[in-house]
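In the block that follows, a single chain appears as structure tokens, in the form predicted on its own.
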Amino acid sequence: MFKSKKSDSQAFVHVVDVSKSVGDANTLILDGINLQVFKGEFAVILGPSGAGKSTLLNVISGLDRPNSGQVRIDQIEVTALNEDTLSSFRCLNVGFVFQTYNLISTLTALENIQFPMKLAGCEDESLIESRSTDLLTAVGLIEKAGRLPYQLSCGEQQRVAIARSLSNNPSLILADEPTGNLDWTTALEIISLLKKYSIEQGKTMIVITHDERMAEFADVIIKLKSGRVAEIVRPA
């Protein structure tokens, strides 16, 4: 296993001895996970179905609590926060891109991007309008600002979802199989867009996937197997 020369104290996302079990039988999903992702890195977590990838992403985000261990984001121990504080922290600091897009069906493309800003309490309508317009322009969909999700292709919906994940200017973006429902050509466009934002805006991104072709975009590759870290590689 390759180990970075950077110290653990420099890690932007630091997962320490995290274990997670579910159900009455205490089925172990994550088993002593340790990993570090540094600021501005594009991390790809690879593994087959059932390896624990989605559970790990949920634990990192605070959407799920581990049975043991710690998760720190930018030196904040998110596993120690109460639900209200954690919800506020997540809203302002973490963006999500889902495999199934999770766009609000009754809101237009532009309104879907604006929604997290309003949820975070922003009352500056001019800021909301300008930022959402800029983000929709950046993903190449400004001409479809007024369309509802069902009027967009799968790739277009995912582009809106990426723009939405950036609306509150979070420092961390988490993507759960963001290309799983897309053909390879469209998937390549989506992953390239995520990589572009990571480089240009210094965003730390963690993408989980079962598609090993995504590894070529990664600054760090984390391979999971049966709920454990099998390998961590930082390509030269």
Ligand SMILES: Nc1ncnc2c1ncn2[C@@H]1O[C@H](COP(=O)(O)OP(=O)(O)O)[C@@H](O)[C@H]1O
Contents of the next structure:
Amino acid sequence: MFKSKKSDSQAFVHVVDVSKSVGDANTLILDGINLQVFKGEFAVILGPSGAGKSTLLNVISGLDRPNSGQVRIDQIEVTALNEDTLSSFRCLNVGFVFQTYNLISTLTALENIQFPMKLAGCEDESLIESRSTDLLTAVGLIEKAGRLPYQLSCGEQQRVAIARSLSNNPSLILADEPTGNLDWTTALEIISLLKKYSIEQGKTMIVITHDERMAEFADVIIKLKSGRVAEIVRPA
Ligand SMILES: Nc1ncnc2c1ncn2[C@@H]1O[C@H](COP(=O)(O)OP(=O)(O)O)[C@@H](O)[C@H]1O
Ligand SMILES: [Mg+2]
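The form predicted together with this ligand is what I need now, so please give it after the form predicted on its own.
The complete assembly is shown below, putting the previous chain first.
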């Protein structure tokens, strides 16, 4: 349905022989993962609960370290960065969307979107104001700018979270079960919104889900099973 943006250029996200174990090294959560996602691709990582999807996403972002293997994002080997460099790299280059939205409960919708910019050290108040206003407008919620998260529906909270994930204009968006708490109609709105940003702004997205219906949005479907890549499909 959607054309793959794969080209001969090098992968934007490149996972090479990544393994991760916990406790005694016999408990492998990720077992020799290899995958590539190209710039602008909308990748869906599909797999049942416990397959290792969240662990893989955390390893890709550098929130979690693998026991072996490498992760490269835009040619930068994130697995080789120290904690400080990694956290500023993440702050500037990666946007996150979570199943439970993770909005700050004491901040308004607009303030939640502004938060990552402030965290990244931006001191240009007018830029912060205009960018957050634009993003909230783009997700259709500007009239609810002053609301706290509990005053928004689940779908609205996730739209705010998507706007927040874009606030530092990252090149990569990682979403862990972004529609997991939503009914199907709202889930479709959310996944369509992510897809729109992928197409219009060339954002590379990696979206985790256990819902096979999401696969129709994907440029690449990566099927994960028991910590291994079972299949990688790029629909024609
Ligand atoms: N810190 C940890 N300690 C022990 N087991 C873990 C830890 N993190 C994840 N696991 C286990 O690893 C497997 C994969 O977890 P996860 O990546 O959360 O899977 P998914 O997101 O696909 O549901 C699960 O069996 C989970 O219980
Ligand atoms: Mg998970």
